[in-house]
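Have a look below at one chain only, the form predicted alone, in structure tokens format.
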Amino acid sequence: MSQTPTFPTLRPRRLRLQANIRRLVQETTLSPADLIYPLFIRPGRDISRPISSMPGQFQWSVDRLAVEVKELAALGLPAVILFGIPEIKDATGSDNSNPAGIVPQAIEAVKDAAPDLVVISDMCFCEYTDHGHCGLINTAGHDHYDPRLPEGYLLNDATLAMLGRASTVHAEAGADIIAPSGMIDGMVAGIRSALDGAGLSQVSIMSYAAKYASAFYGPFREAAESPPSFGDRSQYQMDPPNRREALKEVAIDVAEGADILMVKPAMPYLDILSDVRQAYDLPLAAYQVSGEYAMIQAAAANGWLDLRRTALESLMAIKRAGADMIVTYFAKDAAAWLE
């Protein structure tokens, strides 16, 4: 029986003494094409407002957003997520489901501008509430107020007929994708079947499938000022202890109908994404949230890592565990990087 070469013989430095013999054998590859950009829109004109905790990034309104697109197109980024800001919050937040609402106005700007541009519309509810929580509220005095359930309870079959209401909304804006981002049960079938009814089957859903109740949200609640008003997200997003149930919850979203499945937060679970990889073959995205991008952009700023070498390792390592694609805050810079 032969045995495995070992030291003088094998030496891995070979393949180490080039960077084009490091290219060569370099396992996992990133490309602009990996990448998908978040924007975040809210009302009035000619405004691009800075996100404090959030470098680089901005709140934008709708008119504004065709010279950004433009030049996310350009270099090379295949798709956005959209995220809106409404000008009025309301109980059940109506805005969502308005035809002339902020995302379905940011909808059409972006199509105009960039035809090619893939637009992925975040489909859920915490931006638009006044409560900031995301679906119905179980609240005592409401039409909608169940005695069995506890004052506060997120009802989740209401919500459902929502999220189909404010899916077709945007579909019929022309978004390409919906994105569920909720953990709301059946949130994936619910907004199938409502697409489909509404004669829009070609709308691909792509499903927060495993999205963590964690601390990495921080700086979005700013971005898309969105924070509860009362407790935290806990009783519909998943614990961060749990991995085997993450498995369980994709594994839902696949039989409803997802036609991509993401993990999020990204980087603090990695296990998760390389679980989910390693048991489905449908595409994977991560998210690579505000909390992470913002720890970076911090220790850069303080000289204690660099920026653009921690960035793309960080996005590396994202598709290495698995992911297809990533949504990142990072997306336009490391386009322009990795060009």
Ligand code: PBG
Contents of the next structure:
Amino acid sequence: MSQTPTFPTLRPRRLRLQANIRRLVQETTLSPADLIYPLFIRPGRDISRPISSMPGQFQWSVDRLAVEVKELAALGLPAVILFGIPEIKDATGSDNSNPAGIVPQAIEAVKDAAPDLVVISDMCFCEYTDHGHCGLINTAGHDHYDPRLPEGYLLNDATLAMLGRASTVHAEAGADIIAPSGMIDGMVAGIRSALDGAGLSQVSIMSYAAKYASAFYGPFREAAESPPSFGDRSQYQMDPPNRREALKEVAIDVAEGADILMVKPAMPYLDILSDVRQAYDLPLAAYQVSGEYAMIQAAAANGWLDLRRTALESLMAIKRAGADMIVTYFAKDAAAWLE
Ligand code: PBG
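Same protein, different state: after the form predicted alone, show the form predicted together with the named molecule.
The next block holds the full complex; its first chain is the one shown before.
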């Protein structure tokens, strides 16, 4: 019987002896080309308002974008994802479909300043509705009211029509990729057919395919001014205990024509990322969300963690689990660190 070699023949530490050997056997790499930087855009002029729960992140007015995005492009970042804070919020989030709205203005400003930067538009209604939910809400007395559904229920199919309209407006303004983030059933198919119907078949869809109802979005609510005024998002976002269900959600979005899949959040959901990577060949994104960023920043501010090493390790871990690209508030710093 042949003996499988083991210690002392096998010594894995040999391959860790010097930096260049470690580089040769490094299995995962991280580069600025993997990173997507989120930008929050608000009305007004000459504004870069710090987001207190996300040190180093700002809400920008459109006129301040040019300088920022030129820097991002110069750092080698390939893409930004835009979140708009509109002037007016109403029950139907109508400003999301306004061709002169905050995101269309921002898209044009980014494209003017940095034409090669890929512009992704986060497609959701939570920033645009006065109730802060991600679509149309079943409300007694309103046109869409359906007495068979509970008061406060997010009306799925009416929301799909709104998503189609708003996506077309953002794509007409120059968005390269539409990223529906509301976990509305049928959102990818609805947006695809709206875009194609408007002659925008070249525009891609990056679907937040497996997005969980997560407490890690806490700081984002301040950044995007989008907290729900009642209830939470558990009617439409996934329940954190569910793993197999993520593959069902992803399968549906693949069938509906998603070009890029996303798992969100990232670090607490690396099992989901790995599952999706193994099951699908489509490009896969992960969103390192506001709470993940805030935790690392807070620990670093206390001197408990090394900011740079921890941030880069977190990004590497997300890539190792299977992400091709990462939406992260660390994108700008990481691109500079990776130079
Ligand atoms: C919805 C959206 C959210 C985030 C991205 N898109 C908030 C939510 O679903 O409640 C969260 C991002 C983050 O926490 O960094 N438009």
